[in-house]
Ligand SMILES: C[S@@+](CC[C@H](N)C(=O)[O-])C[C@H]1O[C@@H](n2cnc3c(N)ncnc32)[C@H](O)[C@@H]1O
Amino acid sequence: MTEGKVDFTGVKWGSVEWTMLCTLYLRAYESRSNHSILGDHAAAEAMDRIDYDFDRMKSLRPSSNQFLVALRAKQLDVWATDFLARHPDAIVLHLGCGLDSRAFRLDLPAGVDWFDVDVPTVVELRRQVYSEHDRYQMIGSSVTDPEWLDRIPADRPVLVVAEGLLPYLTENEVRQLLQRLTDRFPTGELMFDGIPPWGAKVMKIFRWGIRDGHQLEQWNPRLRFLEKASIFSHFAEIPARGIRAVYRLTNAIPACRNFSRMYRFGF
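Any chance you could show this chain by itself in the form predicted on its own?
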(Lines of atoms letter the chains of each structure in order from A and count residues from 1; the text may use other names and numbers.)
(Lines give C-alpha, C1' and ligand atoms only; values in the text may rest on other atoms or scores of the structure.)
Protein backbone atom coordinates (compact mmCIF):
# COMPACT_ATOMS: atom_id res chain seq x y z
CA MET A 1 0.00 0.00 0.00
CA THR A 2 1.26 3.46 -0.91
CA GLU A 3 2.05 5.74 2.01
CA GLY A 4 -0.03 8.93 2.11
CA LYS A 5 -2.62 9.86 -0.50
CA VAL A 6 -2.94 7.82 -3.69
CA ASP A 7 -3.19 10.04 -6.76
CA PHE A 8 -6.28 9.13 -8.80
CA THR A 9 -6.77 12.64 -10.16
CA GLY A 10 -5.97 11.47 -13.69
CA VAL A 11 -8.84 8.95 -13.79
CA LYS A 12 -11.09 9.82 -16.73
CA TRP A 13 -14.89 9.96 -16.56
CA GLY A 14 -16.50 6.80 -17.93
CA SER A 15 -13.34 4.69 -17.73
CA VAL A 16 -13.16 1.32 -15.96
CA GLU A 17 -11.20 3.00 -13.17
CA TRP A 18 -13.86 5.70 -12.82
CA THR A 19 -16.60 3.05 -12.56
CA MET A 20 -14.68 1.30 -9.78
CA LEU A 21 -14.24 4.60 -7.95
CA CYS A 22 -17.98 5.28 -8.25
CA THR A 23 -18.84 1.95 -6.65
CA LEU A 24 -16.31 2.52 -3.87
CA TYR A 25 -17.67 6.02 -3.32
CA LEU A 26 -21.28 4.84 -3.09
CA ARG A 27 -20.43 2.08 -0.62
CA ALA A 28 -18.37 4.46 1.47
CA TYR A 29 -21.16 7.06 1.45
CA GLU A 30 -23.75 4.45 2.45
CA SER A 31 -21.50 3.17 5.26
CA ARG A 32 -21.63 6.60 6.91
CA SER A 33 -25.39 6.30 7.42
CA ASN A 34 -26.53 5.87 11.04
CA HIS A 35 -28.29 2.69 9.94
CA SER A 36 -25.96 1.41 7.22
CA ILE A 37 -27.04 -1.70 5.32
CA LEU A 38 -23.54 -2.80 4.42
CA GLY A 39 -21.40 -1.18 7.10
CA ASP A 40 -18.52 -0.97 4.63
CA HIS A 41 -16.20 1.12 6.78
CA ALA A 42 -13.23 -0.37 4.92
CA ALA A 43 -14.51 1.35 1.76
CA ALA A 44 -14.71 4.66 3.62
CA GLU A 45 -11.14 4.23 4.86
CA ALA A 46 -9.96 3.37 1.35
CA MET A 47 -11.69 6.42 -0.10
CA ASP A 48 -9.99 8.64 2.48
CA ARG A 49 -6.62 7.44 1.14
CA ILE A 50 -7.44 8.40 -2.45
CA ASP A 51 -6.70 11.83 -3.89
CA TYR A 52 -9.67 12.46 -6.16
CA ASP A 53 -12.40 15.07 -6.41
CA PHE A 54 -15.24 12.89 -5.14
CA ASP A 55 -17.54 15.93 -5.10
CA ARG A 56 -17.93 15.27 -8.82
CA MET A 57 -19.80 12.06 -7.91
CA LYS A 58 -22.45 13.68 -5.72
CA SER A 59 -24.88 13.56 -8.62
CA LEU A 60 -24.91 9.76 -8.31
CA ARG A 61 -26.64 9.85 -4.93
CA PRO A 62 -30.07 11.47 -5.46
CA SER A 63 -31.27 8.37 -7.35
CA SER A 64 -30.42 6.26 -4.26
CA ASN A 65 -27.72 4.38 -6.13
CA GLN A 66 -25.85 3.92 -2.86
CA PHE A 67 -28.66 1.63 -1.67
CA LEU A 68 -28.71 -0.37 -4.89
CA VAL A 69 -24.97 -0.99 -4.62
CA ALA A 70 -25.28 -1.88 -0.94
CA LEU A 71 -28.21 -4.26 -1.46
CA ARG A 72 -26.39 -6.30 -4.08
CA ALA A 73 -23.27 -6.62 -1.97
CA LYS A 74 -25.29 -7.37 1.18
CA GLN A 75 -26.81 -10.60 -0.14
CA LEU A 76 -23.43 -11.91 -1.25
CA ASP A 77 -21.95 -10.97 2.14
CA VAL A 78 -24.71 -12.90 3.93
CA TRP A 79 -24.08 -16.02 1.85
CA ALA A 80 -20.30 -15.68 2.17
CA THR A 81 -20.51 -15.33 5.94
CA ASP A 82 -22.65 -18.46 6.13
CA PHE A 83 -20.17 -20.46 4.05
CA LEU A 84 -17.12 -19.28 6.02
CA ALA A 85 -18.80 -20.08 9.34
CA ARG A 86 -19.05 -23.69 8.12
CA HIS A 87 -15.59 -23.72 6.50
CA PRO A 88 -13.25 -21.56 8.63
CA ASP A 89 -10.19 -22.81 6.72
CA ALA A 90 -11.56 -22.05 3.25
CA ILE A 91 -9.97 -20.50 0.19
CA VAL A 92 -11.84 -17.43 -1.12
CA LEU A 93 -11.58 -16.27 -4.72
CA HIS A 94 -13.07 -12.84 -5.35
CA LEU A 95 -13.19 -12.60 -9.14
CA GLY A 96 -13.35 -9.22 -10.87
CA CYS A 97 -12.84 -7.58 -7.48
CA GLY A 98 -12.28 -4.01 -8.69
CA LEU A 99 -11.70 -1.79 -5.64
CA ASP A 100 -14.14 -3.76 -3.48
CA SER A 101 -13.19 -4.08 0.20
CA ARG A 102 -15.09 -7.31 0.93
CA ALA A 103 -11.91 -9.01 2.19
CA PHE A 104 -11.69 -6.33 4.88
CA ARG A 105 -15.33 -5.69 5.79
CA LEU A 106 -16.20 -9.33 6.53
CA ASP A 107 -15.25 -10.86 9.85
CA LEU A 108 -13.05 -13.62 8.46
CA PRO A 109 -12.04 -16.74 10.40
CA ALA A 110 -8.30 -16.84 11.07
CA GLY A 111 -7.76 -19.83 8.77
CA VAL A 112 -9.18 -18.26 5.60
CA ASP A 113 -6.87 -17.48 2.67
CA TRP A 114 -8.31 -14.76 0.42
CA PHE A 115 -7.35 -14.01 -3.18
CA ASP A 116 -8.63 -10.93 -5.03
CA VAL A 117 -8.38 -11.38 -8.80
CA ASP A 118 -8.68 -8.74 -11.51
CA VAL A 119 -6.81 -7.56 -14.59
CA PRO A 120 -3.25 -6.27 -13.93
CA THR A 121 -4.13 -2.56 -14.29
CA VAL A 122 -6.84 -2.88 -11.64
CA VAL A 123 -4.63 -4.83 -9.25
CA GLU A 124 -1.93 -2.20 -9.67
CA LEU A 125 -4.43 0.37 -8.40
CA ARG A 126 -5.58 -1.92 -5.58
CA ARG A 127 -2.03 -2.34 -4.31
CA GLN A 128 -1.83 1.41 -3.80
CA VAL A 129 -4.91 1.33 -1.58
CA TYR A 130 -4.87 -2.07 0.18
CA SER A 131 -2.05 -4.04 1.80
CA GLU A 132 -1.34 -7.71 1.16
CA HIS A 133 -0.41 -10.09 3.97
CA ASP A 134 0.08 -13.83 4.53
CA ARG A 135 -3.65 -14.55 4.30
CA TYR A 136 -4.56 -11.97 1.67
CA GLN A 137 -3.10 -11.72 -1.83
CA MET A 138 -3.98 -9.99 -5.09
CA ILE A 139 -3.54 -11.61 -8.50
CA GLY A 140 -3.30 -9.48 -11.63
CA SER A 141 -4.86 -11.55 -14.40
CA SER A 142 -7.94 -11.80 -16.55
CA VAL A 143 -10.24 -14.39 -15.00
CA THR A 144 -10.53 -15.99 -18.45
CA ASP A 145 -6.80 -16.82 -18.43
CA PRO A 146 -6.50 -20.40 -17.08
CA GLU A 147 -2.96 -20.00 -15.73
CA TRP A 148 -3.73 -17.90 -12.62
CA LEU A 149 -5.63 -20.79 -11.02
CA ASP A 150 -2.40 -22.78 -10.77
CA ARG A 151 -1.27 -20.34 -8.07
CA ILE A 152 -4.21 -21.17 -5.78
CA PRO A 153 -4.09 -24.01 -3.20
CA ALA A 154 -6.66 -26.66 -4.03
CA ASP A 155 -6.67 -28.75 -0.85
CA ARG A 156 -9.54 -26.99 0.92
CA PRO A 157 -13.14 -25.90 0.27
CA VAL A 158 -13.37 -22.81 -1.93
CA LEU A 159 -15.75 -19.88 -1.98
CA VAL A 160 -15.96 -18.17 -5.37
CA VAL A 161 -17.55 -14.71 -5.41
CA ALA A 162 -18.12 -13.05 -8.78
CA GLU A 163 -19.97 -9.78 -8.25
CA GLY A 164 -20.65 -7.67 -11.32
CA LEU A 165 -18.53 -9.93 -13.53
CA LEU A 166 -20.21 -12.81 -15.37
CA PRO A 167 -22.68 -10.73 -17.46
CA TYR A 168 -19.67 -9.07 -19.09
CA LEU A 169 -18.24 -12.40 -20.27
CA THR A 170 -19.41 -14.44 -23.23
CA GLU A 171 -21.33 -17.66 -22.64
CA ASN A 172 -18.32 -19.70 -23.72
CA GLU A 173 -16.05 -17.81 -21.31
CA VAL A 174 -18.49 -18.39 -18.45
CA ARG A 175 -18.71 -22.11 -19.25
CA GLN A 176 -14.94 -22.51 -19.40
CA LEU A 177 -14.36 -20.54 -16.19
CA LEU A 178 -16.90 -22.59 -14.23
CA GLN A 179 -15.46 -25.83 -15.58
CA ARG A 180 -11.94 -24.85 -14.54
CA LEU A 181 -13.13 -23.95 -11.05
CA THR A 182 -14.99 -27.19 -10.47
CA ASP A 183 -12.10 -29.20 -11.93
CA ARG A 184 -9.62 -27.45 -9.63
CA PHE A 185 -11.37 -27.70 -6.27
CA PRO A 186 -12.89 -30.73 -4.52
CA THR A 187 -15.80 -28.81 -2.99
CA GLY A 188 -17.07 -25.27 -2.55
CA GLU A 189 -19.70 -22.69 -3.40
CA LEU A 190 -20.13 -20.19 -6.22
CA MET A 191 -22.00 -16.90 -5.77
CA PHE A 192 -22.69 -14.31 -8.43
CA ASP A 193 -25.23 -11.83 -9.79
CA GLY A 194 -26.80 -12.30 -13.19
CA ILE A 195 -29.37 -10.87 -15.57
CA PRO A 196 -31.83 -12.68 -17.88
CA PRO A 197 -30.92 -13.29 -21.54
CA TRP A 198 -33.35 -10.61 -22.72
CA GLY A 199 -31.57 -8.10 -20.49
CA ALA A 200 -28.26 -8.91 -22.15
CA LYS A 201 -29.84 -8.29 -25.56
CA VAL A 202 -31.38 -4.97 -24.55
CA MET A 203 -28.35 -3.63 -22.66
CA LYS A 204 -25.51 -3.99 -25.12
CA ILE A 205 -22.80 -3.65 -22.46
CA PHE A 206 -23.67 -7.18 -21.29
CA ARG A 207 -22.74 -10.34 -23.16
CA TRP A 208 -24.35 -13.17 -21.20
CA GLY A 209 -27.65 -13.74 -19.44
CA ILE A 210 -28.83 -16.64 -17.30
CA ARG A 211 -32.32 -18.14 -17.67
CA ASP A 212 -32.44 -19.81 -14.26
CA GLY A 213 -30.17 -21.66 -11.86
CA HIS A 214 -30.76 -25.03 -13.48
CA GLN A 215 -29.16 -23.83 -16.71
CA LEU A 216 -25.72 -24.10 -15.12
CA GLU A 217 -26.49 -27.58 -13.79
CA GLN A 218 -27.05 -28.66 -17.38
CA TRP A 219 -23.69 -27.19 -18.38
CA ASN A 220 -21.75 -28.64 -15.51
CA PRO A 221 -22.99 -31.74 -13.62
CA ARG A 222 -20.90 -30.81 -10.56
CA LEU A 223 -22.79 -27.57 -9.97
CA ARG A 224 -25.87 -27.80 -7.73
CA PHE A 225 -28.29 -24.90 -7.70
CA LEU A 226 -28.88 -23.91 -4.06
CA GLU A 227 -30.87 -20.68 -4.10
CA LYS A 228 -31.44 -17.33 -5.72
CA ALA A 229 -32.50 -13.93 -4.45
CA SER A 230 -33.57 -10.64 -5.95
CA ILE A 231 -31.06 -7.82 -5.77
CA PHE A 232 -33.77 -6.01 -3.76
CA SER A 233 -34.11 -8.73 -1.12
CA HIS A 234 -32.88 -6.57 1.75
CA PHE A 235 -34.92 -3.47 0.84
CA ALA A 236 -36.51 -3.41 4.32
CA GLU A 237 -33.12 -2.37 5.72
CA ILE A 238 -33.11 0.93 3.80
CA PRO A 239 -33.36 3.60 6.53
CA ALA A 240 -35.01 6.31 4.39
CA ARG A 241 -38.79 5.70 4.43
CA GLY A 242 -39.53 7.18 1.01
CA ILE A 243 -36.74 5.36 -0.76
CA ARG A 244 -37.62 2.15 1.09
CA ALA A 245 -41.17 2.45 -0.27
CA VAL A 246 -39.85 2.85 -3.82
CA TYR A 247 -37.70 -0.25 -3.47
CA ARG A 248 -40.60 -2.19 -1.93
CA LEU A 249 -42.73 -1.32 -4.96
CA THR A 250 -39.91 -2.19 -7.35
CA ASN A 251 -39.45 -5.55 -5.64
CA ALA A 252 -43.18 -6.26 -6.02
CA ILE A 253 -43.01 -5.95 -9.83
CA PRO A 254 -41.87 -9.32 -11.27
CA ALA A 255 -40.03 -7.82 -14.26
CA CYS A 256 -38.00 -5.55 -11.96
CA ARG A 257 -37.51 -8.12 -9.21
CA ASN A 258 -36.24 -10.74 -11.64
CA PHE A 259 -34.04 -8.53 -13.79
CA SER A 260 -31.01 -8.68 -11.51
CA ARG A 261 -30.78 -11.76 -9.31
CA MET A 262 -28.17 -13.30 -7.04
CA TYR A 263 -27.35 -17.00 -7.51
CA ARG A 264 -25.76 -19.51 -5.17
CA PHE A 265 -24.39 -22.90 -6.23
CA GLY A 266 -22.61 -25.73 -4.46
CA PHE A 267 -20.22 -28.29 -5.87
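Positions refer to the first chain, counted from 1. Everything numeric here is computed off the predicted structure, so don't read it as measured data. By rigid core we mean the largest C-alpha set that fits within 1.5 Å across both forms. Compared with the form predicted in complex with the ligand:
In the core-superposed comparison between these two forms, the C-alpha atom of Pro254 has shifted by less than 2 angstroms.
In the core-superposed comparison between these two forms, the C-alpha atom of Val16 has shifted by at least 2 angstroms.
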Second form
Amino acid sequence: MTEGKVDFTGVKWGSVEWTMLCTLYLRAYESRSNHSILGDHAAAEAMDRIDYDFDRMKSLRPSSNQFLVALRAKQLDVWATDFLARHPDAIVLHLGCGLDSRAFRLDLPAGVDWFDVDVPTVVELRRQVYSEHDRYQMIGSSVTDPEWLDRIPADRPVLVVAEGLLPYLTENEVRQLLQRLTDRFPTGELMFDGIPPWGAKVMKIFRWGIRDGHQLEQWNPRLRFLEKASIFSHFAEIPARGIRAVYRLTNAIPACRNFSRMYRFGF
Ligand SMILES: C[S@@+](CC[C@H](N)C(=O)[O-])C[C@H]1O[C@@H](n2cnc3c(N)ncnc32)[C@H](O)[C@@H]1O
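For comparison with the form predicted on its own, provide the form predicted in complex with the ligand.
Okay, now the whole complex, with that chain kicking things off.
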Protein backbone atom coordinates (compact mmCIF):
# COMPACT_ATOMS: atom_id res chain seq x y z
CA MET A 1 0.00 0.00 0.00
CA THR A 2 1.25 3.49 -0.88
CA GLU A 3 1.15 6.33 1.64
CA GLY A 4 -1.04 9.33 0.76
CA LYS A 5 -3.01 9.84 -2.45
CA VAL A 6 -2.68 7.27 -5.22
CA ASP A 7 -2.54 8.62 -8.76
CA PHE A 8 -5.27 7.09 -10.98
CA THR A 9 -5.50 10.13 -13.27
CA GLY A 10 -4.09 8.08 -16.16
CA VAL A 11 -7.08 5.67 -16.15
CA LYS A 12 -8.91 6.16 -19.45
CA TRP A 13 -12.68 6.68 -19.56
CA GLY A 14 -14.26 3.44 -20.88
CA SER A 15 -11.18 1.27 -20.21
CA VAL A 16 -11.15 -1.97 -18.17
CA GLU A 17 -9.60 -0.11 -15.22
CA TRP A 18 -12.37 2.48 -15.50
CA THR A 19 -15.10 -0.16 -15.00
CA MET A 20 -13.71 -1.03 -11.58
CA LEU A 21 -13.60 2.67 -10.63
CA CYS A 22 -17.30 2.93 -11.57
CA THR A 23 -18.33 0.11 -9.25
CA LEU A 24 -16.06 1.44 -6.49
CA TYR A 25 -17.59 4.90 -6.87
CA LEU A 26 -21.16 3.52 -6.70
CA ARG A 27 -20.43 1.35 -3.65
CA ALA A 28 -18.73 4.26 -1.89
CA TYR A 29 -21.67 6.53 -2.76
CA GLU A 30 -24.12 3.98 -1.38
CA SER A 31 -22.11 3.50 1.82
CA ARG A 32 -22.64 7.17 2.68
CA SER A 33 -26.41 6.70 3.03
CA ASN A 34 -27.83 6.52 6.56
CA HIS A 35 -29.63 3.34 5.50
CA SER A 36 -26.85 1.76 3.47
CA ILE A 37 -27.64 -1.74 2.13
CA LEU A 38 -24.02 -2.83 1.71
CA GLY A 39 -22.23 -0.58 4.20
CA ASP A 40 -19.03 -0.73 2.15
CA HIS A 41 -17.08 1.87 4.13
CA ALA A 42 -13.80 0.39 2.87
CA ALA A 43 -14.89 1.47 -0.63
CA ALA A 44 -15.40 5.04 0.58
CA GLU A 45 -11.99 5.01 2.30
CA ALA A 46 -10.32 3.64 -0.85
CA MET A 47 -12.01 6.26 -3.02
CA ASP A 48 -10.85 9.05 -0.72
CA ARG A 49 -7.27 7.88 -1.25
CA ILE A 50 -7.52 7.84 -5.06
CA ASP A 51 -6.62 10.86 -7.14
CA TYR A 52 -9.13 10.71 -10.03
CA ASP A 53 -11.78 13.05 -11.37
CA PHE A 54 -14.70 11.24 -9.73
CA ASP A 55 -16.94 14.27 -10.43
CA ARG A 56 -17.22 13.00 -14.01
CA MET A 57 -18.89 9.85 -12.64
CA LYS A 58 -21.99 11.80 -11.73
CA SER A 59 -23.06 10.90 -15.28
CA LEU A 60 -23.48 7.31 -13.99
CA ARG A 61 -26.63 8.53 -12.19
CA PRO A 62 -25.46 7.28 -8.80
CA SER A 63 -28.67 8.17 -6.98
CA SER A 64 -30.42 5.24 -8.67
CA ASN A 65 -27.56 3.07 -9.99
CA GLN A 66 -25.88 2.81 -6.57
CA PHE A 67 -28.53 0.18 -5.77
CA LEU A 68 -27.63 -1.99 -8.77
CA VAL A 69 -24.13 -2.56 -7.45
CA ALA A 70 -25.16 -2.63 -3.78
CA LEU A 71 -27.88 -5.26 -4.27
CA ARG A 72 -25.65 -7.39 -6.49
CA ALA A 73 -22.74 -7.26 -4.06
CA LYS A 74 -25.04 -7.87 -1.08
CA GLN A 75 -26.50 -11.05 -2.57
CA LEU A 76 -23.02 -12.42 -3.27
CA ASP A 77 -21.89 -11.40 0.24
CA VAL A 78 -24.84 -13.28 1.77
CA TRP A 79 -24.09 -16.44 -0.23
CA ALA A 80 -20.35 -16.16 0.49
CA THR A 81 -20.97 -15.72 4.23
CA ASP A 82 -23.21 -18.77 4.23
CA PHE A 83 -20.50 -20.87 2.53
CA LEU A 84 -17.71 -19.63 4.81
CA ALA A 85 -19.77 -20.34 7.94
CA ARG A 86 -19.91 -23.99 6.81
CA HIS A 87 -16.26 -24.04 5.63
CA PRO A 88 -14.22 -21.82 7.98
CA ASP A 89 -10.97 -23.23 6.52
CA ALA A 90 -11.88 -22.39 2.90
CA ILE A 91 -9.79 -20.92 0.12
CA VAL A 92 -11.49 -17.93 -1.53
CA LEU A 93 -10.78 -16.97 -5.13
CA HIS A 94 -12.22 -13.55 -5.86
CA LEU A 95 -11.92 -13.25 -9.64
CA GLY A 96 -11.96 -9.91 -11.47
CA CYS A 97 -11.75 -8.23 -8.05
CA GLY A 98 -11.02 -4.74 -9.40
CA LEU A 99 -10.93 -2.48 -6.32
CA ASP A 100 -13.65 -4.38 -4.50
CA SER A 101 -13.13 -4.64 -0.75
CA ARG A 102 -15.12 -7.83 -0.16
CA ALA A 103 -12.15 -9.39 1.66
CA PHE A 104 -12.30 -6.56 4.22
CA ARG A 105 -16.08 -6.07 4.20
CA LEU A 106 -16.94 -9.64 5.24
CA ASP A 107 -16.34 -10.96 8.71
CA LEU A 108 -14.02 -13.82 7.69
CA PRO A 109 -13.42 -16.92 9.82
CA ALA A 110 -9.78 -17.00 11.00
CA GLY A 111 -8.92 -20.05 8.88
CA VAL A 112 -9.85 -18.55 5.51
CA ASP A 113 -7.15 -17.78 2.91
CA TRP A 114 -8.27 -15.15 0.39
CA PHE A 115 -6.86 -14.52 -3.10
CA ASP A 116 -7.93 -11.47 -5.10
CA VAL A 117 -7.25 -11.96 -8.83
CA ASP A 118 -7.32 -9.43 -11.65
CA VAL A 119 -5.24 -8.52 -14.70
CA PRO A 120 -1.68 -7.31 -13.89
CA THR A 121 -2.35 -3.61 -14.63
CA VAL A 122 -5.30 -3.59 -12.22
CA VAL A 123 -3.46 -5.48 -9.47
CA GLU A 124 -0.58 -3.01 -9.79
CA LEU A 125 -3.06 -0.19 -9.03
CA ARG A 126 -4.80 -2.24 -6.36
CA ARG A 127 -1.53 -2.86 -4.49
CA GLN A 128 -1.21 0.89 -4.00
CA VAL A 129 -4.58 1.02 -2.24
CA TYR A 130 -4.69 -2.21 -0.20
CA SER A 131 -2.07 -4.25 1.69
CA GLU A 132 -1.47 -7.97 1.62
CA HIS A 133 -1.08 -10.05 4.79
CA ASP A 134 -0.56 -13.71 5.75
CA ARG A 135 -4.06 -14.75 4.74
CA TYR A 136 -4.71 -12.24 1.98
CA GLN A 137 -2.87 -12.11 -1.35
CA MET A 138 -3.35 -10.42 -4.72
CA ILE A 139 -2.54 -12.17 -8.00
CA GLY A 140 -1.94 -10.17 -11.16
CA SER A 141 -3.02 -12.47 -13.97
CA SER A 142 -5.79 -12.91 -16.46
CA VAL A 143 -8.17 -15.57 -15.16
CA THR A 144 -7.93 -17.13 -18.63
CA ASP A 145 -4.26 -17.90 -18.06
CA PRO A 146 -4.02 -21.47 -16.67
CA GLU A 147 -0.79 -20.87 -14.67
CA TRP A 148 -2.02 -18.78 -11.73
CA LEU A 149 -4.16 -21.62 -10.33
CA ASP A 150 -1.01 -23.69 -9.70
CA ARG A 151 -0.09 -21.26 -6.90
CA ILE A 152 -3.31 -21.92 -4.95
CA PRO A 153 -3.48 -24.70 -2.32
CA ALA A 154 -5.97 -27.26 -3.61
CA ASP A 155 -6.57 -29.41 -0.53
CA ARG A 156 -9.42 -27.36 0.98
CA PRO A 157 -12.94 -26.36 -0.07
CA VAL A 158 -12.94 -23.36 -2.40
CA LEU A 159 -15.29 -20.44 -2.76
CA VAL A 160 -15.09 -18.79 -6.19
CA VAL A 161 -16.72 -15.37 -6.51
CA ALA A 162 -16.71 -13.61 -9.88
CA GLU A 163 -18.64 -10.34 -9.79
CA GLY A 164 -18.89 -8.24 -12.94
CA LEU A 165 -16.38 -10.50 -14.72
CA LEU A 166 -17.76 -13.41 -16.75
CA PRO A 167 -19.75 -11.33 -19.29
CA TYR A 168 -16.39 -9.84 -20.40
CA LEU A 169 -15.02 -13.29 -21.32
CA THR A 170 -15.84 -15.41 -24.37
CA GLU A 171 -17.95 -18.56 -23.93
CA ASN A 172 -14.88 -20.68 -24.55
CA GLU A 173 -12.90 -18.82 -21.90
CA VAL A 174 -15.72 -19.27 -19.37
CA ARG A 175 -16.00 -22.99 -20.11
CA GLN A 176 -12.25 -23.54 -19.78
CA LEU A 177 -12.04 -21.51 -16.58
CA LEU A 178 -14.87 -23.49 -14.94
CA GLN A 179 -13.28 -26.75 -16.05
CA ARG A 180 -9.90 -25.78 -14.59
CA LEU A 181 -11.54 -24.80 -11.29
CA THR A 182 -13.47 -28.05 -10.89
CA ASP A 183 -10.42 -30.08 -12.00
CA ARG A 184 -8.26 -28.42 -9.35
CA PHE A 185 -10.52 -28.38 -6.28
CA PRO A 186 -12.27 -31.36 -4.67
CA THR A 187 -15.31 -29.35 -3.56
CA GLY A 188 -16.62 -25.82 -3.38
CA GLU A 189 -19.09 -23.23 -4.57
CA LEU A 190 -19.06 -20.86 -7.50
CA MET A 191 -21.07 -17.62 -7.51
CA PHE A 192 -21.23 -14.96 -10.18
CA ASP A 193 -23.53 -12.55 -11.97
CA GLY A 194 -24.52 -12.92 -15.59
CA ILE A 195 -26.62 -11.46 -18.34
CA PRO A 196 -28.69 -13.36 -20.94
CA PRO A 197 -27.19 -14.17 -24.38
CA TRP A 198 -29.34 -11.49 -26.08
CA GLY A 199 -27.88 -8.91 -23.65
CA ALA A 200 -24.35 -9.87 -24.67
CA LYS A 201 -25.34 -9.40 -28.34
CA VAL A 202 -26.92 -6.00 -27.79
CA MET A 203 -24.22 -4.56 -25.51
CA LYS A 204 -21.01 -4.74 -27.46
CA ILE A 205 -18.83 -4.44 -24.34
CA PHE A 206 -19.96 -7.96 -23.27
CA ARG A 207 -19.08 -11.27 -24.90
CA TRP A 208 -20.85 -14.03 -22.97
CA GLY A 209 -24.41 -14.44 -21.77
CA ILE A 210 -25.80 -17.32 -19.72
CA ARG A 211 -29.05 -19.01 -20.85
CA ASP A 212 -29.91 -20.54 -17.48
CA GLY A 213 -28.21 -22.35 -14.63
CA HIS A 214 -28.63 -25.78 -16.20
CA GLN A 215 -26.55 -24.73 -19.21
CA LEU A 216 -23.44 -24.93 -17.02
CA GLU A 217 -24.40 -28.37 -15.69
CA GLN A 218 -24.45 -29.57 -19.28
CA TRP A 219 -21.02 -28.09 -19.93
CA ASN A 220 -19.55 -29.45 -16.76
CA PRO A 221 -21.24 -32.41 -15.00
CA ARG A 222 -19.45 -31.61 -11.71
CA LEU A 223 -21.37 -28.32 -11.38
CA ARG A 224 -24.72 -28.45 -9.58
CA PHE A 225 -27.00 -25.47 -10.07
CA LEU A 226 -28.14 -24.33 -6.59
CA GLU A 227 -30.02 -21.06 -7.03
CA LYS A 228 -30.30 -17.76 -8.83
CA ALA A 229 -31.60 -14.30 -7.94
CA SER A 230 -32.34 -11.17 -9.90
CA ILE A 231 -30.76 -7.92 -8.74
CA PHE A 232 -34.22 -6.38 -8.87
CA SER A 233 -35.89 -9.01 -6.69
CA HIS A 234 -34.42 -7.33 -3.59
CA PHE A 235 -36.03 -3.95 -4.39
CA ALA A 236 -37.69 -3.89 -0.95
CA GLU A 237 -34.28 -3.14 0.63
CA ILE A 238 -34.00 0.22 -1.18
CA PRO A 239 -34.61 2.99 1.35
CA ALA A 240 -35.55 5.73 -1.19
CA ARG A 241 -39.28 5.35 -1.91
CA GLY A 242 -39.29 6.69 -5.51
CA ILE A 243 -36.34 4.57 -6.63
CA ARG A 244 -37.77 1.55 -4.82
CA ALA A 245 -40.95 1.97 -6.91
CA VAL A 246 -38.90 2.05 -10.13
CA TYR A 247 -37.02 -1.12 -9.14
CA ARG A 248 -40.32 -2.80 -8.16
CA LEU A 249 -41.74 -1.99 -11.59
CA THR A 250 -38.58 -3.23 -13.30
CA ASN A 251 -38.83 -6.46 -11.32
CA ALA A 252 -42.38 -6.99 -12.59
CA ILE A 253 -41.22 -7.05 -16.25
CA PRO A 254 -39.61 -10.47 -16.97
CA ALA A 255 -37.14 -9.21 -19.62
CA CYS A 256 -35.88 -6.55 -17.19
CA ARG A 257 -35.95 -8.77 -14.12
CA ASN A 258 -33.94 -11.47 -15.89
CA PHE A 259 -31.38 -9.11 -17.37
CA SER A 260 -28.95 -9.18 -14.48
CA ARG A 261 -28.96 -12.22 -12.24
CA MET A 262 -26.67 -13.82 -9.72
CA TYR A 263 -26.05 -17.59 -9.95
CA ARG A 264 -24.83 -20.07 -7.37
CA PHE A 265 -23.38 -23.52 -8.06
CA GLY A 266 -21.92 -26.29 -5.94
CA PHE A 267 -19.36 -28.92 -6.90
C1 LIG B 1 -16.81 -4.24 -13.89
S2 LIG B 1 -15.26 -4.50 -13.13
C3 LIG B 1 -15.79 -5.33 -11.65
C4 LIG B 1 -14.77 -5.22 -10.57
C5 LIG B 1 -15.21 -5.80 -9.22
N6 LIG B 1 -15.56 -7.19 -9.30
C7 LIG B 1 -16.37 -4.99 -8.69
O8 LIG B 1 -17.48 -5.53 -8.61
O9 LIG B 1 -16.14 -3.84 -8.35
C10 LIG B 1 -14.62 -5.84 -14.12
C11 LIG B 1 -13.28 -6.38 -13.63
O12 LIG B 1 -12.96 -7.57 -14.32
C13 LIG B 1 -11.59 -7.55 -14.59
N14 LIG B 1 -11.28 -8.44 -15.71
C15 LIG B 1 -11.74 -8.37 -16.99
N16 LIG B 1 -11.20 -9.37 -17.72
C17 LIG B 1 -10.40 -10.09 -16.88
C18 LIG B 1 -9.58 -11.26 -17.04
N19 LIG B 1 -9.48 -11.88 -18.22
N20 LIG B 1 -8.91 -11.71 -15.97
C21 LIG B 1 -9.01 -11.10 -14.76
N22 LIG B 1 -9.78 -10.01 -14.55
C23 LIG B 1 -10.45 -9.51 -15.60
C24 LIG B 1 -11.31 -6.10 -14.93
O25 LIG B 1 -9.94 -5.80 -14.87
C26 LIG B 1 -12.14 -5.39 -13.87
O27 LIG B 1 -11.43 -5.17 -12.68
